[in-house]
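Just the one chain here, the form predicted on its own, laid out as structure tokens.
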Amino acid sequence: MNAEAQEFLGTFISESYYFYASVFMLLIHAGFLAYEGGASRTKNVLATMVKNLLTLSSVGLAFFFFGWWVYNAFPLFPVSGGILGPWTTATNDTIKAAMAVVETSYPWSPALAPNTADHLTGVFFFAFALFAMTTASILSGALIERVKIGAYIIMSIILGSFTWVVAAAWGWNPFGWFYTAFGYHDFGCSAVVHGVSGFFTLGVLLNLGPRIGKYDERGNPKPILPHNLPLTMVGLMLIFVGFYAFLAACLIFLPGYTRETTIYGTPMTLASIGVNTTLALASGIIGAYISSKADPFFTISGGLAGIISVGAGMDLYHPTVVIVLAFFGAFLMPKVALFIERIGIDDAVGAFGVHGFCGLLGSLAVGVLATGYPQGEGVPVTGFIGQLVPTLICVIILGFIPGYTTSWLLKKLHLLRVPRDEEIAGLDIADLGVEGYPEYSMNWATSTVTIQNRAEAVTGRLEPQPGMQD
């Protein structure tokens, strides 16, 4: 083989792998898709279903208008370097390097056209797109059965194509401060998506407010049950195979290296992926098992929060500590969702205590467990300051505030949260006009009636009747 069919050679094997990687992370989406739909009252089940494709088409066209530039944009700001673009002129070194990557990513970019010259620009383009989908679904599913469908869009591309963006830029982009001041480490994205996404959701709880029904007259918390457990464990563990390619997307292996790393530099093998997340989904199945005594959806929710408490540190980490990490988290995760669920919020699929305190700990677990390991030259080594204060930021500063204000705003409006006889009536008739199980009333005159009568009550045409759903 000369020399020029092994340089093809080995970018198209860089370009297969990131393509495959981002096809199989569509999986993450059926998954959402199965599980929060599962997990939805029979009377939401097709309006959620339907918000969950919208996030792939808003958030898929919003990244690549202005998302995947500021992923490149905004690795400087605020600290070494302004928001790059077409004003910036290149006055050193770093600048210059990172403007060739900034040019790549504009919409009208080539470089995201049919391009012959250019296979790796895309796959890294489609790569990061999913990524932004997955965290906006992570919000979608806390909020089931009484948000308003317009509302959702654009908290989801706020956070999905900016917020998020923003703290993948500075924390997981090799320019990025969070790495180069801080020597911040977050191969998996513990806080980078799971704490940002987790805490966003959050604040828009806070305003959203509970669904009807969910707490008695005292205050207390009533179970809404899902309406299909079996498909919601299904779509769960569908999620599960698209988080495998997920993390090993994280993985950097381009043409001419001689070895994998990780996006900070760090080396890295596919093999040791396998190994620390399978660890990890089975020692956080077992530790919600526990914790949960037995509950159905805990249980399998414990394996996405035992991933994430050992996501950024997963390349780092002994096998023995992934476990005990991976226990431990998802161990306490059911204790979060219970205590916010206590405290007024209802969170209906429990996405604060995977995503949120998950995606904290799993990123402080650095700072604590795999302190002092070196990083890039002129790279400040892993500790725990260096992993406090840029976590913080992407929980609070990246995540809570902007959900809170944006949530606070549309509340505002009267733009968040559907009228309280559409909610009754159910998202699906309200939304969209149909019922995803028509066969399930006593017979065909009783569901056209009921039908009917759900479609007269979101008109205002009648008054809620006994037989509907609250």
Second form
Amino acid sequence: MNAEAQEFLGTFISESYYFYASVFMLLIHAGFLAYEGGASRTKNVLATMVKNLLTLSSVGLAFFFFGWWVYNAFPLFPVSGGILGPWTTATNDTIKAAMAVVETSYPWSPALAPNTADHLTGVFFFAFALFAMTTASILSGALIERVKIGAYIIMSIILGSFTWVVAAAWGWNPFGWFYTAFGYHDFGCSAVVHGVSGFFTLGVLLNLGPRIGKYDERGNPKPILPHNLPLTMVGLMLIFVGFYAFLAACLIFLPGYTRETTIYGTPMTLASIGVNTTLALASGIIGAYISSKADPFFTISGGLAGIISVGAGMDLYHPTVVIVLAFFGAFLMPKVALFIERIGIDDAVGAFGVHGFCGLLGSLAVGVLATGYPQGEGVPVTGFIGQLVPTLICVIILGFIPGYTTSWLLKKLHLLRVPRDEEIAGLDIADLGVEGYPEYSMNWATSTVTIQNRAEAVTGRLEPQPGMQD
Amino acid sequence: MSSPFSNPKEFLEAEGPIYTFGNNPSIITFLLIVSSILFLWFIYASYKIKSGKLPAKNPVALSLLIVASALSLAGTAYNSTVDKIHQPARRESRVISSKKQQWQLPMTLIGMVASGSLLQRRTKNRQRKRIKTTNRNQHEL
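What would the structure be for the form predicted together with the partner chain, given that what you showed me was the form predicted on its own?
Everything in the complex follows now, all chains and molecules, and the chain you saw is the first one.
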């Protein structure tokens, strides 16, 4: 094989790796679709699933229009530079290096179009667009059965294509000031994705209010059960599969590289992701199972809670650290979710407990369990304060405040929540004009008639018909 | 500090382990023990928890049985390791015998489970036979 062919092979392997990792990440969305659809009531199942599909569209396009540019343009702002764009003049080496990437991220850039000179910008865009969609999907589950589709689309664009992307630019970009100024380390996006989206969701839920019937007259929560718990469980299994791909896509391997690195340029192995994700999943399920006393919904969510709790330091943790930390995070998750419910916040799928709380925990844990790691020349070592300050910025400034403010504005404009009669009738009919299970109601009617017939046959008012005996 | 590295060059060019507490095996051992306890707790809880309620059975005896079994297995593993360390001259034969032991251990466990179930079956069969005989006798009478 000649040198040119070898060089191309390196490019093709990188291109293929990120392409297929991103395709597998789409399983997260198949999972969210099933998970949230199963968690809703029958009258809302289609609307819930369609809302999920629309996330792909709204965030996918918005990420092309400005999200990808935000990721590359915001790393220096506001600490060591401005927002980078066509107006920027490169004055030092850092800005010159950053600008080379910024110029490939404009929607009109030839790097994103079919271009034999650039195989990699497009697959990185694809991978990041999938990260963005995942982040926005975390919001969708918590709001089911009462949010207007338009309001959800606006909020998903703000979260998925802007606030999360700013967090990633600051905390997950090699030029980002969380990293360069604090030594922040968040390999699997515990705070950058999950912390931001979990706290954004909390802010929205405060303005959205609970579903009708969720609380009694005294304010005590009443259970609104999922209409299809098995579907919900299958959905979470798909999310787990997608998560392996999500974490694998956090690895950097480019043509000419002689080793795998994190996005911060530190060494890592794909094998450690395989081991640690598996252990976090297993340990998380156990933690939630024990803590929730075998509640099926919390038990399976525990797998996700475990992975998120260890995500930030997964490239560094020894497997025993992963087992203990994932157990701890998943053990506390049901308690957090129930506390949130008790104080009057109706989070339909426990998104804050899983993503907000475990994301916060996972990011802070690096400051305790992986402290003292040197990263790059001139970059501070990992430590608790270096994790705490950026994490708080992620969850409060980029998560809670934008979520609360956006939903408050939509509420004031009467654009946030569906009218009461639509909520009672169900959003499938109100929004889409069709039922998710048209035969279901017929079966229900038939079985009601059968029961009535049986009752009448027993009392002697009706001759028993064939098939009534069973 | 949980990092085994003191400067960026050492970490960025590391060949070999890079994991947390890599320079402190006692913490890894401690965490391994904690992990094992969590796992045993899970097995114990899987008997104990039923729809959020405690069953009337006594789970303490069961948990003691599980812990005793785990300790006995750990003891076997430890003894074989100690033998290997203290008898380097007979290393080859020891490796063969320990391989044999490793191969034999699961087989022994399977054998124990199988014989246990066989005994149970025999007991059940005897009970069935007894019931059949009693019924026959009753019919004959």
